[in-house]
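Just one chain is shown here, as structure tokens, and it is the form predicted alone.
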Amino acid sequence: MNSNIEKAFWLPGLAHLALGPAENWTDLKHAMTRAGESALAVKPDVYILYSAQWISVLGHSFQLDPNPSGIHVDENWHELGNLNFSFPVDVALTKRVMNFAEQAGLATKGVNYPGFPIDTGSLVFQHFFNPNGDIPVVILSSNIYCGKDDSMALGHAVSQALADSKQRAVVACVSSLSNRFLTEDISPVQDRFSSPEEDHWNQKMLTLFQSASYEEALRLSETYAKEASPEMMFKAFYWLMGVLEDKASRSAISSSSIPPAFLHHYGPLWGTGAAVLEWK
């Protein structure tokens, strides 16, 4: 791994984790709390965040507002309440990432205007990892038309920018594994995976992550995307591999340089596959 990266995380991002009664989805919430405390313990200079819930169409978007702030209501679960937010963005590092991405042939676009919507996943991350809103963040979008190769190239642009800046970073992607919601109203104790097959494929991928078998995970990724319907077709995985593999290509990785993942918790979250993973 890039020596500037202290830790990396894979996280769920539904609003239920940051809002609602404390007794709901307690195992997942405790796992998110532990992961957030682990990240804060290394005192990073910056967080790098890829959220599968920030969907862009015309290339890759980057947050350039130096201090996004406001009130967010989730578009699906507005009854849960509001997410208030205010946090700093590392604009200089963001522009470095954009520069390396452009050198790799990727289309980039910076956004900076009052009221630009911050997605729920990014704010759930802030809730657990940046509760005081004092650690600068770089936030990247998930381009709906971006495939495996370009997603890995975007991740490698992050790694290059960090090496160039010499900042100590914690990297995180917010993405469900399987991503089909239950279609009826449930209580937390009624939660379950949308299908046993999706649970099976999620666990298969998690086993590969925990054994550092990333080449095999990459080989199976397209099949996994078809069988389990992961959020944004598993783009977060490709991006994260591009970040963690210090010499990533557009199509392959060398697993020997990436450590195994530690699984804090895996379980259903309104039918989706929610995993809290940490790379140390």
Given for the second form:
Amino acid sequence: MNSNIEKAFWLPGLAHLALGPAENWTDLKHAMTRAGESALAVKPDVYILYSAQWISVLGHSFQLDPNPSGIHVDENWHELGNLNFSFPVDVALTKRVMNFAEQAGLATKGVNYPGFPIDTGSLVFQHFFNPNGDIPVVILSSNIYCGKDDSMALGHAVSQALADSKQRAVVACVSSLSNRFLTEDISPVQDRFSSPEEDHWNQKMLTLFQSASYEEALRLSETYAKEASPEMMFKAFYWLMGVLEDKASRSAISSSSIPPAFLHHYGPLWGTGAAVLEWK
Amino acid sequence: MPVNSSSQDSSFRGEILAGFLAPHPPHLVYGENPPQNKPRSQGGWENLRWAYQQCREKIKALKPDVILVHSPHWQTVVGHHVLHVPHLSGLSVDPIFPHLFQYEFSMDVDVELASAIAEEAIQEGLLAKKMTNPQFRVDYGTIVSLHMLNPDWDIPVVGISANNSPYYFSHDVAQDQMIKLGRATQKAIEKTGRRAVLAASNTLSHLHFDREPDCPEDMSQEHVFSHAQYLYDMRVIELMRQGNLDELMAILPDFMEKTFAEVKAGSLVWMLAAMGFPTMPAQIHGYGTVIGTGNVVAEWDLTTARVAEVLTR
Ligand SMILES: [Fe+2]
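Starting from the form predicted alone, produce the coordinates for the form predicted together with its partner chain.
Every chain and every other molecule in the complex is listed next, the one we just looked at coming first.
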């Protein structure tokens, strides 16, 4: 694991975690709060955020607005209210990541437009990890056409850029595990996984993460993607492996190079698989 | 709200005047350079823009009370949602083509009709919701289709979301839901006495290039994604021209699978169902590709069909 990376996280990103009555989904919210506090405790220079909810089709998009700000309303759960946001983007580091990504043959696209729609997942992350909006962030999109290798290459570009800039970073991916929503209105106590099979597969992957069995997780990932419909076909996992793996052993993820994950909480969130994981 | 007061008399039975297949590549607004959109272009995609020009004239002549649009880019997973704020405004930036579309929108919403659609949808057994948050940023699909049909924005609108969840189950479930939503829309229009125009905001074949030229409106770079995709578009358009909706509905699943067609979002089926699956030939105003996708601007004018019906009685 790149020595510039202090910690890494896997997080859910639905609006219910940051908005709505405090008494709903409390276990998940507490886990998110603990994870956020753990990240803030290391006083990172920068956050690197991969959000599976920021979907791009013309290559990989990167946020280049130095200070995105505004009001966001979730397109499905608009009744929960508004997410107000304002946070700094580390434009120099972002450009460094883009350079390495381009060198790896990936198509990149910087976005810097007032009013650009920041996705709900990125803002849920801000809510728990950057409550004062004072830690600079690098945000990358999830390219719909990008497979396992390119996602890992994108992760490598992050790792290379951090090694270059010598900044101390916390990296995070916001992504559901299984991503099939319950399609009816529910109260939080009625929440459950959309299917027991998806729950089973999620737990299988979580067990592999907790035992640092990443080679096995990578081997099973395509079957998992088919059986449990993880968000964006599990690209966030490939990206995270690309960020965390030892560059020297790129061809085979060495179990010893990435520590086991600590599971803060796992449970359903409107039918999807929500896990709060931390790598120290 | 600039509405035709005579037709909103509740004793008047509302009707759908016409339906338009109104695809929403933001490139079309970009190519036109309207004052609402910040990026400037040298034009481009004229065949589609001229097609829309004909629709604009038609809509002006029809004088509808309302334009309804079903958009794939307002994606909801729990229920079918309708815009339900009397006036919505703001800046809508396309997340995929932000360099082409940064649009200051301002629209009046026919909330009475929107309510009626939600109620009728519930009567049909669907889950329906009203979007009442005034800060809501309207999606670019809704805005592009509405702008291209009526850039003056002087006709109230109803925006309907695309509920993606039916596709968790099967194609038949999804189609069934869109048919019910179409029926609910038709009943709501009838009961509220509206003279309505419908817009299905869908591209046909949707496989596209993932890199664009440095000058996005360089038309020397614009062409169909593949011959196979083009042929399938032509097959679908020919069925529209023939009014052969039975066969059109039959091939839709294969069309969606082979060409990634955006009609999968349900807008076209919603519109055809609301119009009672008219067997009249559709009028094709124009076909063109945008970054390789296939787009047709098509019209079903139900007023001419009704006149023809009366004359043959
Ligand atoms: Fe679209």
